[in-house]
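In structure tokens, one chain follows: the form predicted on its own.
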Amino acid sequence: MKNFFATGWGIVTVGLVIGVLAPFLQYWGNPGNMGICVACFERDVSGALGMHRAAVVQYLRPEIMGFVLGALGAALFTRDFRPRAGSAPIVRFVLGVFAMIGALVFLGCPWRALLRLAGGDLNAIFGIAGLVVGIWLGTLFFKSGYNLGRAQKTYTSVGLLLPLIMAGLLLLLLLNPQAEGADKSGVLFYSLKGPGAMHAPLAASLLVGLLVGFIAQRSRFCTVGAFRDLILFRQTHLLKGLFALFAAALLVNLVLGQTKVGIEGQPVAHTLYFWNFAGMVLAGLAFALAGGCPGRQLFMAGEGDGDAAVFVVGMIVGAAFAHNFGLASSPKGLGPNGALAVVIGMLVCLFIGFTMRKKA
């Protein structure tokens, strides 16, 4: 049978849908210009497990799960589940480490950089455009021979840990929701305030979650594979979806009310133009190293991919060390030492694009 979200109009309707549900789940309750971002929920389940203490970030973001798990039922249900792992895994998780403390110096993933500006955020232009020069360099390392190596396939159960561990953080969530006025349940943490303490109804954001890990599965959704297949092939299939995705989500945040075109007092954002511009260098490149945006390596582990797992693990803790670390950024600004980790994290970065090649 055709999968027809592998056409140009499916990931076209894929760009569409994503475009509509982000700002809607905004509109139910998730925080401002951040229906969707991978990097931030990630961020808030790293706070919801006590892996960081920042009080204003901590929810167990049912959309995190749902991707997953969305994922693995649209693999399982067209015979498309391939458990495969080893392909440097240590590598993996040390890029998604330093993509995320990128994606946080700036204050969002490649996703939310395009719904920031859909929302009217002018501050994401610097960051879509560190994003496509963070692509930009990593497409030079695959163009010299960069090769993170084959993956092999593997025990079943290999692809299932983290879908497995979404379902038993879904689980937690069930067993352990917020008590009114409370920041603790169970062994998770809530957020009383801050962007933590906004979130839609959890049956939304899971169903939510649960329809674009399907179809975002189906289709091989990537925004960082969209500019890289542009630069290195010229092929603009995956770039489809991202225009759909921004014209939707354009259209709908007016129609909700939504847009406050500007620079200043955007939700969850800082002015630092230089700052929105490296953050997402380091993350486009960690991100184009690994093979993928955050979104893709959710859908990539849900469909039994071992090493987009550790990836994905790798942002988490990313996120723990952001925090803990004073390296992530705020409304009011960089973080103190978040300056100093953008520098570190391209200096690896670069170590890892530089030694990891195959030479003819």
Second form
Amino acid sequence: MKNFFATGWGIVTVGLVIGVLAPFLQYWGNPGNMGICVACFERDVSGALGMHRAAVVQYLRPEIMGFVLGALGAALFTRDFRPRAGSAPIVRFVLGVFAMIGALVFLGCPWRALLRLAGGDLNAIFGIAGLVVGIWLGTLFFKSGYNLGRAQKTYTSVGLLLPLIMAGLLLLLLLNPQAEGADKSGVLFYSLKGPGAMHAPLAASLLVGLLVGFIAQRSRFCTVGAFRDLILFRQTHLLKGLFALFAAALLVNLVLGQTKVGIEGQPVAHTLYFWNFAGMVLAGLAFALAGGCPGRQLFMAGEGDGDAAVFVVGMIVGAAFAHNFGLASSPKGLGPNGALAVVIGMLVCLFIGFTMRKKA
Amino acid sequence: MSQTVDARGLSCPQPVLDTLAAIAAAGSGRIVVIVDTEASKENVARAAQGRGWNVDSVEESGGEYTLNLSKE
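Switch over from the form predicted on its own to the form predicted in complex with the partner chain, please.
After this comes the whole thing, all chains and molecules, with the earlier chain placed first.
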């Protein structure tokens, strides 16, 4: 069976679907220019589980579970489920931690950077520029022999662990729904105000997550791979999907009246040009060194990649550090230790990039 | 004489990098690439075709794909 989604039109279709659905998720209740944000949503998951206690960002986002389970469904359905693990898991964990910290200094993952721009938030231009520079740095390491080594085939159950964890989280969410005005239900924390209190109906979030997970797994949609392949191979395949996402989101935002062009007063954003840029340089480099954007890591985790699963866990733990240590930005600006965290993160990524090279 | 690129277990973008390095070194002739994910299979085929190489055949066995690439 030929995989339509692996064709040029396939990746464009996937970009269009995501670009249409994300603004609708915002329309249905998700935060501004945050119809989908993998980093923000994993951060909210971290908060819902009490790993950090930032009261405004606590919600077990069903989109995240949907992404992984949708990808699992696609992989099983098309016999593309490949349980594999063992390619430098601790490195992937650390890259996940700092990718999240960088993303939270900017306030968004690469997906949200595009959605922010598509909603008229011009601060995102600095974030996207930073992302591209970070990915470019990553390609320099790839060119000089950076390689995290081979994964091994492994037990099916290894590949199923993260999907099972996601299924378990989904069950927790269904068993512990938010009571009106309560910030805790069973073991789960909820937000009463702020972005964590803004969300589309559970069914909408979950269904969109499952659909996006399914088609993104088939197409290998990846926002980091898009720029990486352009820089490294002069290939524009994945980039077509990214442009399709942006174009669709731009249009749908206009239709839904969600466009607000400017710098000041943008939803869940700050106006510090340099740190919007620098945060995403760190995130872009960490994503590139780990082999894919945060969405792609979720989809790969769904198709059995245990190393991508470790990266995902790293991001969720990184979100906890980001809020517990005052590293994450807010609309008011940088967290008290955000700048230092970016510097440390860059040093860690450079250490990884320089020291994990195979001599030709 | 064909050259073999064993890209099994390697994550993005390594299989494509290794394939393109082999293509650059060979110039023309035959190259065999072994990968173990469908994504890598698609990526390697796309990259090779982008450099003017033919994908003569793709054999699947035990979850691994062997791509036979050639250029006159």
